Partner chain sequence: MSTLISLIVSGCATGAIYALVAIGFTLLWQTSQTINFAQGEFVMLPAFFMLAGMNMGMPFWLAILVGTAISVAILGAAFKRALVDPMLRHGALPLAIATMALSIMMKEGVKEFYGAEAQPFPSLIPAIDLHFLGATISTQSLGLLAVGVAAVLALQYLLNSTSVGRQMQATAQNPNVARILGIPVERMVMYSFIINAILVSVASVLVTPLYLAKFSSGETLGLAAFIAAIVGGFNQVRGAILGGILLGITDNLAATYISTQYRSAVPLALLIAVILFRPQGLLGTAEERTV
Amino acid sequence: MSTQRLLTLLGLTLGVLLLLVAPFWMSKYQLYVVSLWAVMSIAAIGLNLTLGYAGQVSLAQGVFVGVGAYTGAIMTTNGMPMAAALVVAVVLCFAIGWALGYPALRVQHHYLAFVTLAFSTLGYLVFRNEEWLTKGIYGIVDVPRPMLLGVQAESNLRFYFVCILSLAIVSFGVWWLIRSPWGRAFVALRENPIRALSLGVDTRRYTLMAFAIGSCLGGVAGVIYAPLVEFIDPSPFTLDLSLKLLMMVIVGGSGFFAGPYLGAAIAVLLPEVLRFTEGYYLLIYAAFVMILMIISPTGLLGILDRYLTARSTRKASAARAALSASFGDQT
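Can I see the structure of just this one chain, in the form predicted alone?
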């Protein structure tokens, strides 16, 4: 087993054990923060699929989280199960994401970012102004928490495990997807669309699918977010959320499978860790992110990837040198 795979397996094992054991010693607020990390990780995974693997810039992921949150809040407060809300949110976000993908067929990069920025603004205005549906600025209160295997997940600890289980299911699904022919087609689309088209990849269909699937995961995160906070109003779903999700993907490592988890930890957990600095924690947090982007534009995992690549290169060079020396001795 290679060093990279061994480190990945070790990190995954330690992470899973920590997530399963640590909650029993956490306070209610700490459980909420880690649950929020799990929810934001799901949304960031969707954006990483769109941006990191398919290379399509989106500033609208926060809106899809809002669509999922409002769908879940409206349906569950009217007596419907969370599973039904999840299905409706996935279908709705898939359809909207597919439609939003059409501009990506004609414009790229910052032009596409402006299109998704406009959609993000439009989504927020709908959440705020369509009171007949969203209750506007007054919001939807008392969003109920779901049943899990016949047990009401009312407590913070039980709902924490709902969040972690949802993250595990999404993670497995995306892991399978990026290793399937679809995942390879997404990467080909990101690296060189013209070459991908010449090799027979339907770039039009895969561009739309990248937006649609990434948007679905934003909707999934929103459905879980609604019962986590138990109150939904428009304020969390501004452009700020989309930019924060974009930062999670970039800081963690765009195009790396583990990037969204690490980026969400930096965005959600690090500010809480730095609160002991009182009024300076946001300054320290912002400085950390800026310095990281200067040192490694490919994020934290980009640093690790460069180190492992350089190490493999040195080993290969040493092996070639030893082989050349042995041939020289024989002659």
Second form
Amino acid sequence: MSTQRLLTLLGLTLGVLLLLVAPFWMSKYQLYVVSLWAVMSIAAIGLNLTLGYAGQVSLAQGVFVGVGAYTGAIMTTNGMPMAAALVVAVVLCFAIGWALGYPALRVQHHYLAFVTLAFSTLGYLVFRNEEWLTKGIYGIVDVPRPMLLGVQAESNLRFYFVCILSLAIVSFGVWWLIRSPWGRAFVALRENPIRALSLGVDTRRYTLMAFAIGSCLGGVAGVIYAPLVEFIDPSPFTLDLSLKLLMMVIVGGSGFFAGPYLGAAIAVLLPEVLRFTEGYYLLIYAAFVMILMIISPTGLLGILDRYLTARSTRKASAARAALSASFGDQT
Amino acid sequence: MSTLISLIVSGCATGAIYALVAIGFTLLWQTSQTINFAQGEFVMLPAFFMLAGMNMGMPFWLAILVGTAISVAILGAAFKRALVDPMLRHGALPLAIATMALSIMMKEGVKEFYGAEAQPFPSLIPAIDLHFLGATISTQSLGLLAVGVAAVLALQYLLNSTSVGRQMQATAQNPNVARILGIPVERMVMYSFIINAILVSVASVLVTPLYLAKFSSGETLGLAAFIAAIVGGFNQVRGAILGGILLGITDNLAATYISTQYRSAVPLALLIAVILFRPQGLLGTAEERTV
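Other form of same protein, the form predicted together with the partner chain, not the form predicted alone:
Starting with the chain above, the whole complex follows.
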């Protein structure tokens, strides 16, 4: 187990080093792609809390990214700082996410999926039609990049570090959350809600919380997304985005901490790697997802997890065999 | 008044198509817990099989038959064998994700291999406008409604009055007991996939002349079918027809009398209301919760 922890730590350090050093040699476009990966990872981490840890299906994460992005775009183009936009977006998404949690108290599984799906489509209609607020299909142009700690994060390189830093903060926060009693309550809710209730877990409150916190992170992702692309219109926030985020979580491995990072990496970076196939990359991605679901419904990390469990079981049984053999020698 | 009548009639007609698609959707859910997110694309694809047939010089009727046969083989049998069977034991969510991927694949596949432009598609029913109480009613609408209702009645008959249908219902209600009673459960599940393939082919022939054959034309249809299925009641064939027609009419009336911008919001609001206040659907019976 300790070698495994050592390997995880080594991989993590290498990954962080790569993210910190590599950008100095990256082109403008590559910087954008990796920044986008960081943003999508944040949104997927939020969905992983709702779906992977608390077990509540949501097809509406894309709407929260939209709410965050519009809050950020509207407030910063009107001269307010990004930090204020972040606070407003978090509060707004928390409230909407909390409200969206109410159906989950009544219905589960496919019904919940459809309520959130309907909500997702409604959200898109609001973005498109409420022109007085969102400028409709014309979109909001020239979203400014923020000033942080006295440094203007205008250049792509500096904004890249804003994205990575945000991802780091969110990762640490969520890591802390799922190790806290809250995280364990979420897992209890997923594994067996009735048992959790009988053990005194306030399932009602935690179900609503799971939605609210997960949605908040969608909002955070949106606030960072707006200055990253510098132009916000309704088209990225259709139902498609929610479905893509759901696929990221499932492909990476829902309920695994590292799942969303991996899933987002595949969804965002793979198109760039497969650029040489021209139009076929979506076909390849779709085929990959289907085959993965057949081989391992728990996602990519599910494969790794199964391998590790199998190995440790083998080791344990070998140790047991050795132990009983040594007892056999003594008698 | 005359606009109202023609709106209701054309709403019923599109509703009948929604119902056909919704019935297939509920059949798959009942017999195999498959939430088919590709159901809309299942309606889009048969039209392209038929177009391909006609491009090879087949007459229209033969192209329809061949297209339906190919759909039954691919969207029915191959879909079940290759995708649903290996994933059944893992629960509904991975399978739902796989069908989402399948829907992307079908859309992209058609776009790559057939082009992104909308293709015209011949109509089975000649479009003649009839006048009734001052309202204009197209024969196409009436034809759609007639074929839709006929298909649903035939399915009702099959499910309720034939031995195979009763066995299918038993499979849907309790596969374990059905197996004990000697019903070939596997074959019954396969039948439901084949029936779904036939239903989507029929819907495809009916709807494509109106909306043209395009890779993205399944998106709205799929969503409408979900809504119709849930509004009517997920475990009732009758529910789906009610849900479909209700949805078709609401959609039409909302577009005319409320706002064109939010026309697609009205069915969604209906859906949310039904799920929150009557989750079993208008005609459905409540499913028991299992611990």
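Note that the rigid core is defined as the largest set of C-alphas that superpose within 1.5 Å between two forms. Not measured: the values here are computed from a predicted model. Residue numbers count along the first chain shown, from 1.
Open item on the list: I want to check Y29: does it shift between the two forms by 2 Å or more at the Cα, with the core superposed?
Closed with: False for Y29: its C-alpha shift is below 2 Å.
Open item on the list: Checking I303 here: with the core superposed, does its CA move 2 Å or more between the two forms?
Closed with: The answer is no, as the C-alpha of I303 shifts between the two forms by less than 2 Å after core alignment.
TODO: For V273, state whether the C-alpha moves by 2 Å or more between the two forms after rigid core superposition.
DONE: V273: C-alpha displaced by less than 2 Å between the two forms.
Open item on the list: L283: how large is its C-alpha shift between the two forms, with the rigid core as the superposition reference, in Å?
Closed with: Looking at the C-alpha of L283 between the two forms, the offset is 2.5 Å.
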